[in-house]
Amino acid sequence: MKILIKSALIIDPQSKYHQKKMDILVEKGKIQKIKKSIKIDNKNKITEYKHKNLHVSPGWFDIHVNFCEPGYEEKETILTGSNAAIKGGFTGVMLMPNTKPYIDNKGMLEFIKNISKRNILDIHVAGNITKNCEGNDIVEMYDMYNSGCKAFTDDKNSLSRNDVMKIAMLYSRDADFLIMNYACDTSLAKGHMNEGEISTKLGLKGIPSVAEEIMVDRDLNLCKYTNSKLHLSYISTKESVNKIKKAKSLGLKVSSDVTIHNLFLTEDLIKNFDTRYKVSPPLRTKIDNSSLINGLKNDVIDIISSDHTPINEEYKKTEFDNAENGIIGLESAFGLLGKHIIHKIGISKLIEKISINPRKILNIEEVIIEEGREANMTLFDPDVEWLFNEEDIKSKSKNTPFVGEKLKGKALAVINNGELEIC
């Protein structure tokens, strides 16, 4: 298939090609050429794409979404999340493994490879730390590791125990694999929203921020202790970004994500008991936002996730204290970051933050738009307005606060593995 994209900015910041307005054209899967104008004789051949305000970056890429399946199709399959991905403008996403069973061996990751085949996005899968995801004997990492694994992490179930997570971090250490962690003292954090005010006054418990503080020390520690890499996921406090950022200062090889509804919406949104605000971590306050905001700006903080949480309508739709963590946000994603992040960190940045951080800290080949490489390509409009409506959810389940509202910036088509798809 040819493909021929008219007059886009290329974002870029990787390759030569940055911040210039060009003519793409894509061949058998790879970039043939870029040139101010690229001009074709038999245009009955060729697909040509254009669009006022065209941009073009590597393909976005999500490392933390939750397709369900297996054990938990009523909420979300591959087939429906990757559609949500894809509408998203997605070319690539890494699967938690919250799965029944857990992916915690080489057969379970094998099968979901199987079946998470999709031609135009790649779709990853973490494996677990533990077994049966239960925090105490470690899985076959090697195993997994040589049938494709790229990282391991047990994601919301945070892993408390420090001799296991150090014998997690050395076995990193000597094969090329990440660990990953979600920060986060289950002793402390038996809440349901953040601990303060105002979860006083609602007669809500809260979930302090002490309690993701304290285990951030405790993993840096002992990736200081193990000179391995440690990835801290769901990152929501000001005291983690400044502890992170003086990890980095030390050298420490520690990076971090954050989701991006963690980057502006607050606990104030809970005064009401909407369900639809009640995520893990917390959502917190401005101050918060703030200082994960200047984490991005500065790189403390390398990777925006959506953290795409299927839930179904009964376990939203009920007593606070009761209903399910998770909001969905693949589809909403770019909308909502050209809303309320790029104007603070400017378009270069965030697509680091969810297309060359991502690949480069999975040790997943990297995506530069060079002549010669390979296409795979996320075209957007940073600019238009568009109302989010439910006709634009392609996940299986509906659980977003955001329908109906007005975002900014938009996914129009992505291009890979010799396929373009409009989003």
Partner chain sequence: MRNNLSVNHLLGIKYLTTSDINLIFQTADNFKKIINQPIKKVPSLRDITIANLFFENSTRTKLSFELAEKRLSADIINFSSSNSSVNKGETLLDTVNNILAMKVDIVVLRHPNPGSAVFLSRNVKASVVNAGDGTHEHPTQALLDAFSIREKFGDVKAKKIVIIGDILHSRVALSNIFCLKKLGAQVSVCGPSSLMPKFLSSLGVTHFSNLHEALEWCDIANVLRIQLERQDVNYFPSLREYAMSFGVNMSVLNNLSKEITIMHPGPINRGVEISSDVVDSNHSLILDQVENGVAIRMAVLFLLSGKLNNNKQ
Second form
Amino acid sequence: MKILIKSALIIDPQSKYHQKKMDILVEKGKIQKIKKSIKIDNKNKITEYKHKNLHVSPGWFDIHVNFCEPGYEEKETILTGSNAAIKGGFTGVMLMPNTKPYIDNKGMLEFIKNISKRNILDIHVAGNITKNCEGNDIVEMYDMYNSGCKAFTDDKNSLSRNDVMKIAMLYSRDADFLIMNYACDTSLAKGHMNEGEISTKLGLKGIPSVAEEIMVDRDLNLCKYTNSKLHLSYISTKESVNKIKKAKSLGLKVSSDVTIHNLFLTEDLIKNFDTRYKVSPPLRTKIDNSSLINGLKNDVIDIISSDHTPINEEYKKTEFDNAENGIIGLESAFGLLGKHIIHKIGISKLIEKISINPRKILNIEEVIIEEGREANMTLFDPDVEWLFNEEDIKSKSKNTPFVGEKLKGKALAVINNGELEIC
Amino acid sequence: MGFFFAMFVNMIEEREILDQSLIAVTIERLCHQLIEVHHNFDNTVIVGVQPRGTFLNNRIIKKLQQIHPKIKIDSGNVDISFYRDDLMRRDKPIIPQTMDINISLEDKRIVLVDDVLYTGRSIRSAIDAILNFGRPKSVELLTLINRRFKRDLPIQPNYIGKNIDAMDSEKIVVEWKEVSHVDRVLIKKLYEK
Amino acid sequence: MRNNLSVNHLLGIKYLTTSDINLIFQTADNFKKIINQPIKKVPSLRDITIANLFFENSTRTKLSFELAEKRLSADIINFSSSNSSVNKGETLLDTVNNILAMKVDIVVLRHPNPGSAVFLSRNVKASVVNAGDGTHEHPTQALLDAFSIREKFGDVKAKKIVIIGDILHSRVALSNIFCLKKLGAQVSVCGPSSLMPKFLSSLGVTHFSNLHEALEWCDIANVLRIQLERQDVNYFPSLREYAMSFGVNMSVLNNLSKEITIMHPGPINRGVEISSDVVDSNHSLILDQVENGVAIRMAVLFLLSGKLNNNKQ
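Now show the form predicted in complex with the partner chain, given that the preceding structure was the form predicted on its own.
Whole complex next, starting from this chain.
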């Protein structure tokens, strides 16, 4: 299959064509040619892609998605989740291991690979750090690494035991996989929203910022002690950003990510017990929002993730305490970033955070828009305004507060593994 | 009742039925009728129906005292807000007034006093309310205006200031000096806009 | 003065305006007279059905609501369940919808989860009265407390009230703070810092950590029940130590330079947060609070019923 992309502005800081408007010819899954203008004689053997304000970047990658299969197929399956990811313009995702059973051995990893169904989407799977996600004994990491597991995390179950965290980090040093931890002290975080004025007035138990910051401190200390790589997930407070900034300046091998919603939503949205905004880590304050955005700007935070978390309606349409945490995010990801973030950090920075850095940090083969490379890219228009409707949701669950909202910026098509799909 | 209709309609016809002096004469006559039946009021309690029966009640008591300065007349006012049967059927909220009955009504002869008798529902509520203060010997009704059409309940006044036959679309308004600077009774014809 | 509530549900004091509160008080004045008549019952709500749904143990509040409803001649159905099933959300909405299918006009809800009354009001057609939802609000308690202060002192405005006890886990404290502040009172709280919310100042109250200082400052002390059952860890070492530091007893009151009034929402742990001699003394407004509770709840139910008509249209 031959695809000709006409006059697309290339956004790829690693490529020599960065910020240049080019024609791109893709053939047999590879980028054959990049030129100002490519002329084709035999037009019926080629798919030509033209669009107003067309941009192209290396395919987007989301490092935290929950496709809920196996175990929770009523919320999402790998197929529906993949469709959601493609709809949002992603060509790669990493699945979180909080399935039932957990992904804590090679067998489960292989099993997941076998149910992956969409060729155009690269699916990576994170393994659990500890067996059965219990926080006690580390899993067979080498075995899983050899089966393609690039990262280990107990996801939202923050690893609380210091000794186990230390062992996991030391163990990761000998191979090239990544330990990711959600920094959250569970004994302090027995709450349902950010601790602050709103939680006080609603009588809801609060999750203080310090619950995260204590754990960030511990993980950074262990990072220094073990001299290993560390990835801190779902950073949500100003002080966490400051701590990671300091650690990076001291040369620690630490990286971090933030969710899209923590960048611009605040705790105020909960003041009517609105469970749609119940997420983990909780929505915090405007001050935290702007610190996180600054963290993106100066590369303290490396990655933005949608933290796509499907939840059935009955677990959202309930009292706040009983509601589950999470928002589905793949389909609305770029529209929200275009609306709230792009003008603050610039488009090149954004592409680094959602495309280049995730692969770099996970040690996945890099994707560069240059001749001779694998064609893995997302075509998009960062300026188009559109209404996010329920029909745009491909996910099995509909737990998003953004339906009916006007978003800015949209993925148009993805190209990967020799296929093109319109988003 | 029915003041709130004023917001939706134009009032174009307005006629005075009783003026200040006629009201005074009427009240005096009603007082003499009461004396005829109740003599020196030793077992009688005169009870005004809140809110608008209170004004008439005060006049009656004052006049009776003028006629018979030496006798003591027991009186009170009954608030029917919580005894109405139309709480959920009204467009406007009920505004509770004070319940002002400080004696037992057990075995007393009660004279209920209200300005206009129309459907009879307020008086039904008032009877309900006063029964909570004891079992009276008898209950009578005194009304300044008796509208004879559209009685919903079998209630008839014992003492009548004036009978009026008015259409449903018409409205009887009793104005008292205490709130409107003049005593008078008006009939208002309502036309929809 | 408006003569209608601005709300269709009573979910919390924070959703009421000051004139709503004053209207409830004025209506309660009327009902207080009624409940002192020889016959205490009025037929106001005789075509209204009220469901009392208590998903948490409660004796006093439930009795008070039931009595108020009976005095108003409403039809009542009762549902109590304190056995917490795994999935309360499903139970709550399903249970309530089941009951509403029987044509219920008003739901009185007591539930362990904060915001459950708000949640219910958004999902059912009936008018909802919050009879205590977890650590969120307990509006009728706050109204009757303020009503009792108004009754004794003529006005709540500019009065100094200290709330003593576990502010962190108390819906009574939260509703009382909102209510008293709206009525122009000065409010402070007293208790160990471990029982205070970190963002206390956002409620506009000050904190005393010394009981004597707090009592010396106030006109009225509202002493809360110390509730061990709502705590997942011990926020103070023992009831003994609490009683020694924050227990209100006669010798503490006798050491003050003035007389103060003591309130308690009940049920009382005699000898812990308050001593028996204080409970039974003439300082105490505790029995007035109980009586006023019925009048306040009658007023709330009466005023909300008056709005049912408009809701239906």
